[in-house]
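Just the one chain here, the form predicted together with its partner chain, laid out as structure tokens.
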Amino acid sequence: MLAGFRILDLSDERGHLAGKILGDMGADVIKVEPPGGDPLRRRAPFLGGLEDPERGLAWLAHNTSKRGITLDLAPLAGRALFSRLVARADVVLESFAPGTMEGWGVGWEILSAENPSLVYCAITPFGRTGPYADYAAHDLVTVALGGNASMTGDADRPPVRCSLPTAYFHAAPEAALGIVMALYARDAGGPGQLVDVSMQECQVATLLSGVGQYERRGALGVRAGARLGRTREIWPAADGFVTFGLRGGHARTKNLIATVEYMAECGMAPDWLRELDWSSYRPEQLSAGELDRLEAAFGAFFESRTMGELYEQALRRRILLAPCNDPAAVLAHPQLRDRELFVEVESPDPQVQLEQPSFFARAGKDGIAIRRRAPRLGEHNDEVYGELGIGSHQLGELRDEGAL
């Protein structure tokens, strides 16, 4: 979809996924790494447990569909080379602390003066200006300041984050979208422009208007862990956890009736439960004792069944229940397999097949799919610099000068 657009991706782990997304959509994404390689290359776990910058699994996952070059922006020769790359690029994507690129003499204002049609996207924790612009953050601190952590986890323990970086997961498609929007504006005859992405604002968006609702209501919520308000959402099954809301409301009535039928067929619905009128079920009006009794009946049933059994029946009976899948279950999921979400990607070790999701949406021919595995360090130096007309002799000189 984005064939013909060239993107220089200077980002670190906070932006890798944004570059990957654009590459998976067909753009020519060139990952620009410092001579020692991107720090994520050294992040464990490694393929086969062998510490090697070509085997870091987080690196491999987030850098598909990119070509890779090395470039040191600090020396003059490196800076000059970068200018030549920028002259032939549509987009620069970076996630340095504000002012870093300016310190190297390759900030937005300078690059834009050299190439007025350039789109420059900066992903930062809080935005390029403002009172917290110079504050440092990766995932945890962003999720804290963005409001989501305050409501995640149990009331009797500290607020908690997701153990993989949801701050990056939201900022990446937002930044990719901002880049495509700026290209759309440019292709209508406008100039290139700066796209300033705040990871914190992306986190506020995860609250789905919760802050505006709070302002109107005037009462703060509480972390409720496995519950949503008074009713349980997460239940132990025989081999893990399932999600099932014991909430009321019209949209859930049929599913509650179907669940009790299922329990009855298994001989696990007491008489009083079978006689309940779910159309008038209002959990907020029940006493604590009544809720406990309900919860105990459903809880005993779910605990007697595996996640797989419960989900199979949920599909058959249209029950709003789902397993809290572990990675193995996600990778083996029949629906995702049927849609061919996972593809084998060439691995640094021919003995081990690596699989990963190939698309975030199906968009038809030449749409969205992994184009190539993550690049080895400097793998495309000859190719990319060759496209600038730099021969192997000159490349050797640049290497000696420390530019690569």
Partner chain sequence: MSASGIFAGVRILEFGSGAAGPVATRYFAEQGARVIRVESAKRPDFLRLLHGPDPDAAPMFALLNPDKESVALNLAEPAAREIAERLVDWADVVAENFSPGVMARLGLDPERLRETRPQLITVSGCLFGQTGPQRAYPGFGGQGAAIAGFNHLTGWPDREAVGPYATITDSLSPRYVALAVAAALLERRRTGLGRAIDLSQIETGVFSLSEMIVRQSAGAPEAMRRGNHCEYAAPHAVYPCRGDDRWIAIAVFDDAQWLALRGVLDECEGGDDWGGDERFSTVAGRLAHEDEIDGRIADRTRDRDPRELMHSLQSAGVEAGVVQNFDDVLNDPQLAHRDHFQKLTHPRLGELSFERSALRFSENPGSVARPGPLLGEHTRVVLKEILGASPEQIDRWIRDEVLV
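Please move on to the form predicted alone, as the form predicted together with its partner chain is already shown.
Below: the lone chain, stripped of partners and molecules.
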């Protein structure tokens, strides 16, 4: 889909996923690392438990479909070399603090003057301009200031965040989308563009209808933990948790009837529950005691069954229920296996098998897929710089100058 486009990916973990998405779509993505390597290489966990910058699982997961080179933009020789790379590129992707690239003399204005067709994408915590532009922030800060943390967790306890850096995982796909749109506009006859991605603003999407609700109510929502409104959404099962909404409305009626029938077949539906008129069920009209009785009946049933058993029956009976899967369950999921989502990727350790999701969407036979494993440090220096006519002797001199 993006064959023929070249992307220079200078980003840290804020933008690794953006480069991977573009590479999976067929672009020639060149990951540009400092001579000592990207910091993510040294973050645990490591493949096989052996600490090694070539075995960091986060690095291996987020940098497939890329070639890799080393380059330091601080020395003059490094900046000159970078300018030569940009002359052959379609996109520059970076995630430095605003002004950093400009300080090196290779910012958007200078590069676009040299290459008017260049698409330049910057991922920053709060955008390149505005009152917070110069503030430093990592995932936790932008998740909190973006509104997500305040809505996550139990109301009587402190707010919580997801275990993985979701601010980066939301911003990176937005960056990839912005880049593709800018390339499309350019190829339709327009100039190159600046794509300015604020991680904080990308968090707004995680609030779903929160912005509209605030406009309507004039007040923020309140985090409710396992509940959605008055009803429970997350329920303990015998071996984990499932999600099931005890909500009313036309779309839920058949689902609730089917669930009660399933409970009755298992001898766990009291008479009063079997006699309820679910077509007129409205949880917001129930007293706290009535709602507690309902939840106790459903809760006791879910807790008596495993996640797998509940999910299997939910599929067969068309019940709106799903297990809260952990990574091991996702990896073994029969539907994902049947769709051949996971493929074996060349591993840094031949004794340890490495599987990764091959695609994030289906777009035809040759559309979106992992093109290559994550690069080793400086693996494609000779290859990429050779395209510029730079031989091994010159590369040695550039290393001596600190550029590589």
